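Have a look below at one chain only, the form predicted on its own, in structure tokens format.
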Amino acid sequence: MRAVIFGASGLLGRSVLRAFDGMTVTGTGFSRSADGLVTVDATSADDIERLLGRDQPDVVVNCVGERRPDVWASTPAQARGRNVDAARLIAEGASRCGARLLHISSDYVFDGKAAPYRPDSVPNPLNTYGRWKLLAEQAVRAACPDAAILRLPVLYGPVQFAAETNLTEIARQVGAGARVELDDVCVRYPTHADDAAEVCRRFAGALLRGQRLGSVAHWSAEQGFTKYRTALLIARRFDLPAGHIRAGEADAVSGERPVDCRLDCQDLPAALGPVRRRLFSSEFPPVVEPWLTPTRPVSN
């Protein structure tokens, strides 16, 4: 099998392209491309014919977007870029070269009133982030019919800087020891990337096999934290004070968050055969540890 991985250098595209080892792979990087990765803007019709005519990939994987909240506010027009229109160009290359496409898109396309989600629940986003993932569906469906899609959660692993997560945000803050008030009402189910991976490699590879998997699929951990419960459970984890960090309902009350988009996941091991689903209460630690320092440098 021969793939090409778009957006290899985010978290869960590099532990894709971990999943993918031992086929013929080639991962792209932009922004933060990386030694083995090829430099592909994904904004760029060019770029993306270029790369998808010189490897003929019998499998595409995107998992290009941006979800940090920072950056649709400072550069929205960036950020649409990467969350629908690098969508619709990779979708219209793999669509030209002949490959299986397997877009990555998110929990928050839902508004979190009528969980758990089933795939072919009617999606009404809250958020600029979950129209642009929407938009960016449609796209891909209009360029490539036969596209897969897989929505996923929060994901956590290894970072590369803290606010590639979440969870190391948080951590960061349980560490700083300032006070912070972080919503207790809208629930996540942070998922490790290296369990996505691995469904997006047995994914992959159904769809050469011409198994049919239906065109939109859930996958999802289990565990439903706020930001608020992730806190204490860091805090409580490695003895840290929590004293500074207070319940609140900010997220909730915005009305831009979702409360609960817990994804119906059933399909996806019927078809696929048991997946793992680590338990985030057992498996977070390594990933918040090194940056529960204050001291510690922020590598942008």
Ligand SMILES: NC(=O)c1ccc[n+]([C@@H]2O[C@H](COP(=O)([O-])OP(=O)(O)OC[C@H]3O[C@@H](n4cnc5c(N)ncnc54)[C@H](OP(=O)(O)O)[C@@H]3O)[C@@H](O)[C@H]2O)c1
The other form holds:
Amino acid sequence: MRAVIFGASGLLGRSVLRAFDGMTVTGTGFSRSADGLVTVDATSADDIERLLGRDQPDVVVNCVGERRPDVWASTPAQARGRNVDAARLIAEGASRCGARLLHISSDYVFDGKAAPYRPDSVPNPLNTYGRWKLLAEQAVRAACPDAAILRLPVLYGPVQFAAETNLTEIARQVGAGARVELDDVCVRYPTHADDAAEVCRRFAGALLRGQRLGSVAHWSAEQGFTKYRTALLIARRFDLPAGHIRAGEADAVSGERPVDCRLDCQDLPAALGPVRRRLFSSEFPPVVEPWLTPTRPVSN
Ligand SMILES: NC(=O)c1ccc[n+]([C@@H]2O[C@H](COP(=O)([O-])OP(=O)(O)OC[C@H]3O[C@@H](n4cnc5c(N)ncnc54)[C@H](OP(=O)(O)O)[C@@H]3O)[C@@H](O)[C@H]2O)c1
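So the form predicted on its own is up there; where is the form predicted in complex with the ligand?
Entire complex below, previous chain first.
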């Protein structure tokens, strides 16, 4: 199997690249194109065409996206390009070269008012990011009708810097000791990037075997955590003071974040076999340990 992973320098893409080890695989990066990755601007049809024309992959996985709220606010056109235009262009490229496409989307396409959500539940995004992810799904379907879309919840895994994920940033706030209020209403289901990547690997194999999976699938871990409970988990696990962390409801009150987007995932294990679902409560602390104090050595 020949594969191209777009966005292989990111949190999920790095895990997907590892999961595809042993296959003939090309990973792309953009600003972080080190370690053998090919630099591709996924908002450039020419860049995509050049790579796919050269590699002629059987399967393409699109992990490109922009999920940093500060970037949505400061450069919305660029952020939209990375979430929507890139999805369309990659889908058009995959379609032209006859590759099967697995496109990564988000639980934020839902409004969080009627969990659990099935793959055929009606999306109703509350914020700009969710609307972009939904537009991307629609563009992918139009450009590549046999594409598969995998929706995932918030991810965690080994990070390259503390702010790379919101969850590691919460842990850093616990260690920093400064007063902070964290939302205790909106529940998320943090999922290990390696588990999501294993789903991608099996999904890609199933697509190539012609297995019928449906055009949209969901994958998620099972434990629900608010930001506040995530902070308490870290404080307890490392015996750190937690008095500076207050429970709030800012995210819920803003109306911009869904309260509960739990994804109904029962279809995938039935189709792909049992997939590991790491427990956030035991797997997250080791991931964030290097970031709790600034003097600890950095690991990746
Ligand atoms: N992380 C989550 O919690 C989460 C949850 C649900 C869904 N998702 C979705 O999963 C996908 C992967 O997310 P992630 O967390 O791995 O994101 P990430 O860590 O921010 O990585 C984003 C990837 O997109 C690449 N990229 C950005 N702009 C690009 C451009 N113009 N051309 C080519 N590549 C570009 C980045 O390359 P460089 O870094 O090299 O610039 C990086 O490889 C995204 O679609 C995201 O929306 C993520």
